[in-house]
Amino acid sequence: MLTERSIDHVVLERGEVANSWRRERWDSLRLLTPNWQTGLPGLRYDGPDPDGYLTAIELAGFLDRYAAFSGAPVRTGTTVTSVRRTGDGYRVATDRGELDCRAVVIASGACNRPSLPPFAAAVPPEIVQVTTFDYRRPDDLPDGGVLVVGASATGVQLAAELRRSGRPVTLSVGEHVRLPRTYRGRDVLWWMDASGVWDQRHDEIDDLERARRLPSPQLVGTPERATLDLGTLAAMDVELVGRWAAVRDGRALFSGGLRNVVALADLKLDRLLGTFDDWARSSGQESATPPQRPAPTAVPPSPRLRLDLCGGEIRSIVWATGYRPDYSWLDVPVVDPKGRLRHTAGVVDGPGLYALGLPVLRRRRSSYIHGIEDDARAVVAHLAGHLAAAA
C-alpha cells in the first residue's frame, strides 16, 4: 500500500520472514481459517487444497513468497529497542542504529507475551510448567498427567494432542467460542464471511473492547474438518473442570462455574447459527442441508473443584492462557494501565503513529490473515494524508 502510494519505507523484523511461525508455534499446528481465505493483496493460496488448513510452515512459505512478490524492503535480524518522538516524527533505535521517520507503523501483533496468572509462582517446583510458546510436541512434556490452562482454540487442541499421546489430561475452562467446523455443509467461516458477521465495523459493535479480548474460536484445522470441542473432548476422556482461580496450600482450586459457563458457549453459538439461518432465507442461499443444532455441551454432574499439585497426578501443566503485546520499546505515552495501545481503527493517539494486525482493529475480520488488506488501506490513506499536511 505504501509501495503504491510512492511513500519511502522500510520494514523492520527482530528475526526472519514469518519469524513467530517458523519459531514460535508447536509442531502440528495448523490454520483455523480454510486455504481459500489465505491472502494479501495480489497474492493468494493457489494450491491443490483450497478447503484444507495450512501448517505453520506452509504458510511461513506463503509469506516469503509474498515478500518477495511485494519487494517489501524487508531488514530482518532488526530488532527495534526504542521508539521516541522527535520534532517532526520519531526516531527508532535498533541493535543495527538508528532510524529517523516521519511516520511508524506499529505491526508486531498481540501474541508476543503469554499471559499468565499470578499464582503460576505458587505451583510446586516439580511440575513442569511451559507457555504454548514453548511447547513443541507431547515428547518434550514428562510421562504422567497434563493440566491444560484455557480452553480456547489452542487449550483445545493441545489437549486432544496430548491425550492422544496416551497421557491423562484435566482442562481447565474458562470463558469459550464454541463454533463447528462446518455449518450446513459449508465451513463456518464461510458462513461468517458470506452472512457479513465478519464486516461488523468497530463503531457498530455495542462492546468493543469485549470483542477484541474475545477468545479465538475452538477449531481445529484437519483434513476430516472435524469439529472439536468440549463435548469432543470429554468423549476422549479429557477431564472438565472449571476455571483456575487459586493455589492454596499444594493445591488447584478451580472455580464451580462449569456449568454457566458452557451454558453461556452454548446460547451464544445457538444466536450465531440462527443469525446465519437468516441469512441463508433472506439471501435466497438456503441448502438442501437443512439447519441442525449441535447438541448441549454435556458437563459432569460433579466437576472437581480442587486438583493436589503435590500428589503426583499432575506432572506437567500447559498454560494456554492467551497472550499479551509488548510496547516496552515504544517509548511514547500511547499505551493504557493494562498495556493495550489506544488506538481507533488503527490510529493511534499520537501524531503520525499507527497500528496494524490486531483483533478487531477496524472490522471483526481484522482478527485474521485476510483482514489485513481493507485495514491496511484505511491506515495508509490517513497516513498518507498526515504526510501531505506535514509537507
The other form holds:
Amino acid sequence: MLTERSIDHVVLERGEVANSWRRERWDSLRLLTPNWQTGLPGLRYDGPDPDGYLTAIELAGFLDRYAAFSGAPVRTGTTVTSVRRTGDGYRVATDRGELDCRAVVIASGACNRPSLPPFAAAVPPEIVQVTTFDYRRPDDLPDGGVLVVGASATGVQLAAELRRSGRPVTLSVGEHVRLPRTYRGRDVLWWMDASGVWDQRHDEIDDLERARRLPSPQLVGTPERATLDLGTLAAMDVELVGRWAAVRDGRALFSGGLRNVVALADLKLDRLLGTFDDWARSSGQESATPPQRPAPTAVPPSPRLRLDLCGGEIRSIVWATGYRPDYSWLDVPVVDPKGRLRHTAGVVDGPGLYALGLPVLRRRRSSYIHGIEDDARAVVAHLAGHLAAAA
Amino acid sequence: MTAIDNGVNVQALLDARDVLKGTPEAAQFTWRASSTWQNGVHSTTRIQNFYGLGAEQNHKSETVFEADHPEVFAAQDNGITPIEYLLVGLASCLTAGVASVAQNRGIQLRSVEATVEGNHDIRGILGADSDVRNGYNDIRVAFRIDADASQEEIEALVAQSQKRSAVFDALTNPTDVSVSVS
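Right, and the form predicted together with the partner chain of this protein, after the form predicted alone?
Below is the entire complex, every chain and molecule, led by the chain shown above.
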C-alpha cells in the first residue's frame, strides 16, 4: 500500500519473517481462524483445505510467500533499539545503524513478553515454571502434575495436550470466553464474520479497553473441528479451580468465584448465539440446523481453594496468563501507565506515528490476520495525508 | 431508559468512574470500624467516618453493631455472631449490585429478595479437629427477583453483580490482614 502511493519505506524485523510464529510459540499451535479466512492484501490462502487451520510453521511459510509476493523491503535481523522524535520525524536506532524517517508504523504486536502475576516469584523453586514463550511440547515438562494458569485459547489447548500426555492437570480459570468450534453447521468464526460482529468499530464498543484486553476465545483448530471448552476438559479429568489469587505458606490459593466466571461466560455465549440467530433470521440465511444452545458448563461441586505447592502433587506450572507488549525501545511518550500504546484506530498520539496489528485496533476483526487489510488501508491513508500536509 | 427508576443514580457513578480513571489517588478509600469489648464474647462496634476522595468523610449518623454469640454457645446473645455479619455484607453488597446493574441496563425492578446461607463446621474454631477450617466451608446465595426482564437478563444481572461486588471478592479471594497491638 505504501508502494502504491510511492512512499519510500523499509520494514524492520528483529529476526526473520514471522519470527514469533517460528520461535516463540508451541509446536502444536494452529491458527484459530479457518484457512478460508486467512489472507493478506492480494494473497489469500489457496491450499487444498479451506476449512482447516494453519499450523504456526505453515503460517510462517504463508508470510514468507507474502513477503516475496509483495516485494516488501524487509530488513531482517535488525533490532530497533530506540525511536526518538526529531525535528520533522523520527530517528530510528537499530543494532545495524540509524535511520531517519518522517513516519513510523509500529507493528510489533501486543504479545512481546509473557505477563505473569507478581506471586509467580513466591512459587517454591523445585517447581518448574514455563511461560507460553518457552513451552514447546509436553515432554519439556517433568512427569507429574501440571498446574496450567489461564483459560484462554492457549490455556485450554495446553491443558488438553498435557492431560493427553498422561499428566494430571489442574486448570486455574479466571474470566474467559467460551465458544463452540461450530454452530449450526458452520465454523463459529464464519458467524462472527458474516453476522457483522467482527465489523463492530472501536467507537461502537461499549467498553473498548475491556474488549482490547479480552482473553482469546476457547478455541482450537483441529481437523475434527472439535470444541474445546471447560466441559471438554472436565470430561478429560482436568481439574478446574478458580483464578489463582495468591501464594501463602507454600500453598496456591484460588478464588472461590469459579462458578460466577463460568456463569458469565455461559450467559455471554448464549447472547452471542442469539445475535447469530437474529442475524440469520433477518438476512434470510438458510441453515439446515435449527438454533441450539450448548448445555451450561458443569462446575465441580466444591472446587479446591488451596493447593499445596510443596507436597509434590504439582511438578510444573504453565503460565498461560497472557502477554504484554514491549515498548521499552520507544522513546516517545505515547505509552500509558499500563504499558499500552495510546492510539485511536491506529493513529498514535504523536504526529507521524501509527500502529497496526493490535487487538481491536479499529474493529473487532483487527485482532485476526485477515483484519489487517482494512486497518492498513485506513492507517496508510492517514499517514499519506500526514506526509502531504507536512511537505 | 428514562422511564425506569430503581433509585440508583447511575449517572453519578459513571461520571465518578470517568473522573477517577484519571485520578487514582482520589479513588483510595479507607473504611473504619471501632470496637469495644463489653463482657463475655459481647462487643460493640461503631462506624461513622471513613476516608475517601482525598478527605475525611462522615456517614450521616453513627451506626452501632452488637456482636455476641447465641445461647447454644453458652453466651448472652446480645447480638448476631461476627461471622453472620459477613452474610449481611454479602447479601447487601450483591443486592446493591443488582439494583445498580439493573438501573444501568434499563431494567425496572419490582422486588429483590436474597437468602444467604453459610455452612460452618464449628469444630474448626473449637480446635476439635485441625483439618477443619475456622471459616465458612461454603456460602450459598439464592435470589428471587421480580423485574421487567427475561430470566436470562435477570441471571446476567446477578452474574454482573458478583463480578463487581466488593464483598464477593473479599470472601472469595485472599486478603492480606495484619493485626497489631499498641
